[in-house]
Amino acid sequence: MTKSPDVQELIVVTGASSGIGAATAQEMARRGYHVLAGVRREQDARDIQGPNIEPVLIDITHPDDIAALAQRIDTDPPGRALRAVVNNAGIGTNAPVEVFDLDAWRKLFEVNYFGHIAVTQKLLPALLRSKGRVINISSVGGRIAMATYGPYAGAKFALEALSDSLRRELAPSGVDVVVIEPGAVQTKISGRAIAVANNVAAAMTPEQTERYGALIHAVTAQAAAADKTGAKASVAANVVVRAITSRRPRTRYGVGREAALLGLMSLLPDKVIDWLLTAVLRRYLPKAGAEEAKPLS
């Protein structure tokens, strides 16, 4: 449904800069809306403006950049509600829970899942008013954490718990909460996450490569696989515009492969799904030699 000029309304979309945000960004202004597309770098506002798309520079850890953007909603002219926020920020790791250093887990968990808390927070006020939309990126790793997504999948564990609150606390006012689970989808996140586990890998000491060399091997090699092969960014985005635009919306949207075979798996008990996340990795573990053990570049 394309909006006309006069009743356009706001959506926020954070990590804009490439990948989901980028695409849901714009798809929505395709169809009318003005978005706000949240992005870090003045080289990325620069390329995401568009018709429609005004970049806002944010980094969602930071509160005076979050108050900036409540303020610029706030300041709006009269009759152009908050239709959508689309927490969508994030960054994305591997690695073993013994060797990620904490205060890496604790800058995952402020961007993955703190700074999303902060910015619904603050826009609450205008999606009451205009009985809007919340709508989590989560993970399918936000309902199953296959060995070394532990800190990533944990923030998106969290992210799931919250909205399901959030989503309860906020039904009697007519804001609706939504989660979009994606599986492997073509974004540079996945990327992002092979450098991480080079890092952290390279800085294990020899009992630990020993325990995790081949384990983060394999997982790097099955992460860039499902890359080549996962769904479009368009894709994903299609379904995050379903969701910000049915008239009534469902609570949870997978996408891709992956999401499709979460409810099915999820059904079994514990150590079947042990068993049958380890056989998905089997087939990536190097052969034999240290060097084969070496994580993918």
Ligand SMILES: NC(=O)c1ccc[n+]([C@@H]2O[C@H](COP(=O)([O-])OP(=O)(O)OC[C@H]3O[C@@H](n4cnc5c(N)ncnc54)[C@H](OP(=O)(O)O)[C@@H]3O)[C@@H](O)[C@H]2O)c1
The other form holds:
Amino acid sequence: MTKSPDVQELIVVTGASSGIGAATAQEMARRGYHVLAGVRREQDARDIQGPNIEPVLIDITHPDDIAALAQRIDTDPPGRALRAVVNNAGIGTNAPVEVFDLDAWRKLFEVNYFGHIAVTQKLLPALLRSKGRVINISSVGGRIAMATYGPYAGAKFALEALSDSLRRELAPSGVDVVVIEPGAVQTKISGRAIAVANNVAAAMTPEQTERYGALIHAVTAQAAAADKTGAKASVAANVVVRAITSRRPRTRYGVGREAALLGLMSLLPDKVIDWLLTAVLRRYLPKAGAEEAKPLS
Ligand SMILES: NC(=O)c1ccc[n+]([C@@H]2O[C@H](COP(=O)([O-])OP(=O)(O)OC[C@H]3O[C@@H](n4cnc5c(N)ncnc54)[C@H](OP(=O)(O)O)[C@@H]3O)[C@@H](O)[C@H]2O)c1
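Switch from the form predicted on its own to the form predicted together with the ligand and print that structure.
Shown next: the complete complex, the earlier chain at its head.
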């Protein structure tokens, strides 16, 4: 079901400077919604601005930014309804549990988990008024935690649980809560995550490099390869749009073939999943004789 462009309602998309968020903002605007597109820099605001797209400066770890966004919605001059909040902002990394700095781990959770809670809490009064929708962008990493995905998948698993709980709490109020689980999508996140992983690898002790160097090499090589074959951001955005506009949305939507495969895989016994993931990763391990822990540049 597509809304008529003359019936404008508000949509919030966090992390709209690039990737899935930018594509979602553009597609919803094209369909006639008024999109409040969350970005963190003035330059990104200028870049995303366009017909039906109003940039808002918001870092989801900054309570003042979130309060200003809530105020913007509550005092919307035409008094438009808030149709959906797309909790999309996110950061990635690959790091073994033993070596990932706890402060960095907390920062990742501040963005990928607590930030979404803060935005949702603050915008919930408006969503309750309009019987709007919460769309949480999770990941296949919210279903399966591959080696080195402890920090990222930990936050995504938490977001999945939060979404289930919230959906059950809000069902009587008519507010739907929908989870999107993309597999690989061609955006900036993969390159950014690989850069963090390389820094993590560079800071490891010789013993840690012995334990995890080849593993980090393999997962970053796998992520780089998946990024090349991943879905376009517009494909993911179309799934988000469906979640916002369907009369009866599903509770979860996958994006791409990888999401379907990993979703099925998550139903297998743990030991079988371990074996399969190890087998898939093997082809990305450094070749014998090569510099074992050399990170990707
Ligand atoms: N691409 C994939 O393969 C994939 C797969 C599964 C799930 N996802 C999920 O999809 C979502 C979007 O990611 P993407 O792939 O489109 O990556 P992306 O292009 O890197 O976009 C991430 C967005 O999040 C923003 N962001 C980061 N920290 C923020 C903060 N503290 N406050 C507000 N915004 C912040 C970034 O803004 P700046 O430019 O200012 O940093 C950027 O706009 C994420 O939740 C990600 O986990 C992606």
